[in-house]
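Here you get one chain, nothing else, as structure tokens; it is the form predicted on its own.
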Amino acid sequence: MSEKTAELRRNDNQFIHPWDDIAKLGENQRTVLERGDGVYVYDSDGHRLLDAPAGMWCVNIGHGREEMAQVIYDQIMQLSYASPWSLTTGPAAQFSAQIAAEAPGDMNHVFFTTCGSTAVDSALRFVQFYNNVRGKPQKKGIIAHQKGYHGSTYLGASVSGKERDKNYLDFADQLVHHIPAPHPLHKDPSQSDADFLEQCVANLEKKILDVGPDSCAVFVSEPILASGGVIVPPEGYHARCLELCRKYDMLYLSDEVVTAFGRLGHCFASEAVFGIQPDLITTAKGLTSGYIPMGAVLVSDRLLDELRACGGDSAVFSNGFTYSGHPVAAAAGIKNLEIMKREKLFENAQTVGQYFQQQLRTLSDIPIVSDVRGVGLMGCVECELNQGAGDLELDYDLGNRIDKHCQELGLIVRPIINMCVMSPPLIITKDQIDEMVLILRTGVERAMQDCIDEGIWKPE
């Protein structure tokens, strides 16, 4: 480690990062990234690392795009900011129209936010607004999944269902109700796929009936539960849940913060992959490929027509942000979508995504690999020393060992406890996928050997 890196780490330890362990403040030894190029990033000592998480599900067009930097520069020099309250800008208006053109069904209205968390928060506030205008103020209940993730605002964090994120913080527990994640790993061995689907759908209907249909306002669901470990619901699940929402006068919010803008091979996955036209869609991350922070909520014509019919013409949706529709972010979004279409990155994600899934599954022969799953360019390799034991401390240790070995070998994975989660840039090639999978195999096998050598685990 160079003195430069050591100094940067000392300075870094003066700050609190997201999800920081307070007990370890001042002791972190984070990798310091200095630059990026395509699917690779380079640390402060010059080591090249394949960026398997694409930052955090977001750098879809890859790092170091000069034309993106140029359009951001040009927009800053032309107009760096304008208030979104009483004014608009060309980039915001143009990007809004482009998003609506790509969206499924009648989702022709776009509300810009600053990120995924504020997109989810704004969508949930819109649901409350919608029911208040309709004269149904009692319909405020939110149903979401355990293991789902929907952001860090108060409402977004409340709707999230990841148990480890619930320590020492307060949440809107009176509004939010969780149902089990539709995780195929939880299927009883005696169950058929059809029976498991029925069970998952029944979990939602039972929760609606327990809470009371008159009190339930919205079902929030990621098409693929991303940060929960790339959980792929059984086929037909989302369509069946949408039917229940219609039956009980609830809205369906599809949280596409991760899956939109190419991650599953389409601009939006809700209809193209899962066959549904939700009432609301949230997006961020791939919206600008992470070059500039931005999020958005897509709202269907149907909801706005209902509001007008209920006398909502005079109602004000008093929600927004200083940086809603920021012209620089919007300009970046326009360029991002242009690059994706020009270079056929959605098509590449479909083709290369199939190869990615095939190659990940070759890791199933490693004794500690308990599951490999994914869709498109989203994948998860789950590892356990004692399968089914649920030893959290051991799982964390194993995940950290794999992460350490992979970084030493030139690969960044995102360790979520004992799960190696990957979502590479859409520009990735088959050769680069081979490189990624080979390094991951070596990292997992070295971590397994560590545990054998230290007497932590014995192969059967």
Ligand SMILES: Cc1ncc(COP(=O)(O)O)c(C=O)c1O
Contents of the next structure:
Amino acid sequence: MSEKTAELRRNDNQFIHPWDDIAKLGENQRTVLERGDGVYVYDSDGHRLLDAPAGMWCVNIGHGREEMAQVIYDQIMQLSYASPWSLTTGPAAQFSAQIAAEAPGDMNHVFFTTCGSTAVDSALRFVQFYNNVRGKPQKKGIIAHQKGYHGSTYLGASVSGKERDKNYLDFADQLVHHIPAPHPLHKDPSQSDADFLEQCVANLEKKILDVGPDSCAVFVSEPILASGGVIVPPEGYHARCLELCRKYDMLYLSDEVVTAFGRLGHCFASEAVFGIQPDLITTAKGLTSGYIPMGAVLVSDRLLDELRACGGDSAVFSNGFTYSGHPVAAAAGIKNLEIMKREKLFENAQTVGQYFQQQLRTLSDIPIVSDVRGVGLMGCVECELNQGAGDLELDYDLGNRIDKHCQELGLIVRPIINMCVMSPPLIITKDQIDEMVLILRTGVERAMQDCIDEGIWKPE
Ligand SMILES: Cc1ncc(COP(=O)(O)O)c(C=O)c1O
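Next up, the form predicted together with the ligand. The previous block was the form predicted on its own.
Full complex below, order starting with the chain above.
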């Protein structure tokens, strides 16, 4: 390690990173990234790494786009900020119209936020507002999935269902109810796919009936549960859940913070991939490809018409941020979408996405690979030493070993415990996928060999 890297790491000890273990603050020897170009990033010692998670599911157009830098620069020189309360700007107005044009059905309105968490938070506050205006203030219950992730605001974190994230923090538990994730790995081997689907749908209906339909306001679902480990629900699941929402006068919030803007081969996945038109969609990440922070909530005409009819002039949605519709972020968003369309990146995500899925599945022959799954350019390779044992400590250790080997070999994977989660930039080529899968194979095999050499595990 160079002296420069050592110095940066010492300085980094002052930075409390997300999900930092306070007891180990400052001990984490993070890789320092210095620059990026396309699907690659380079660390402070000049080591090239293929960025398999595209940052955090976000750098969809790839790193280092000069035209993004130019449009951001130009907008700052033109106008760096305007209050979204009483004023508007060309980029914010134009971008909202473009998003509405891409969105399914009558989702013709856009509420801008600063990130995915504030989008989810705003969407949930909108649901509360909607029911209050409609004279149904008792309808407040939120139903979401275990293993779902919806952000880090108080409400977003409350709705998230990852058990490990529930330590030492408070949550709006009286509002939120969780149901099991619709994870095909939880399907009983004796069960048919159709029966498994029925069971998953029944979990939602049972929860609605337990809580009481009059108290249930909204069902929140990621089309694919991303941070939970790329969980792909059984076919037809979302449409059946939407039917239940309609039956019990609940809204359906599709959290597309990860899946929108190309990851599954379309601008929005809810309708194009899963055949549903939700009431609300949240998006962020790919919205600006992570070049500038921004999030958004899409709202259907149906909800707004209802609100107008019920609330008249008194229904003010008192929610928003200094940076809602920030002109620089909006300008970046417009350019991002232009690049995606010009370079046909949604189409690339479809074709290369299929190849990615096929190639990932070739890893199933490695003895410690317990599952390979995904859709489009979202994939997960789950590894386990003692399959089915659920030994968390061993799983963490294995994930860290795979991560370390892959990084030495030139690949960033995002270990979520023992799951290697990947969501590469949409510009990725088949050759780069081959490179990624080859490194991952070597990394997993080396981690397995370490465990054999250290007597932690032996093959059957
Ligand atoms: C589905 C989903 N919703 C919301 C969020 C929160 O987004 P942010 O980290 O931009 O606040 C995330 C972040 O990973 C996410 O995956």
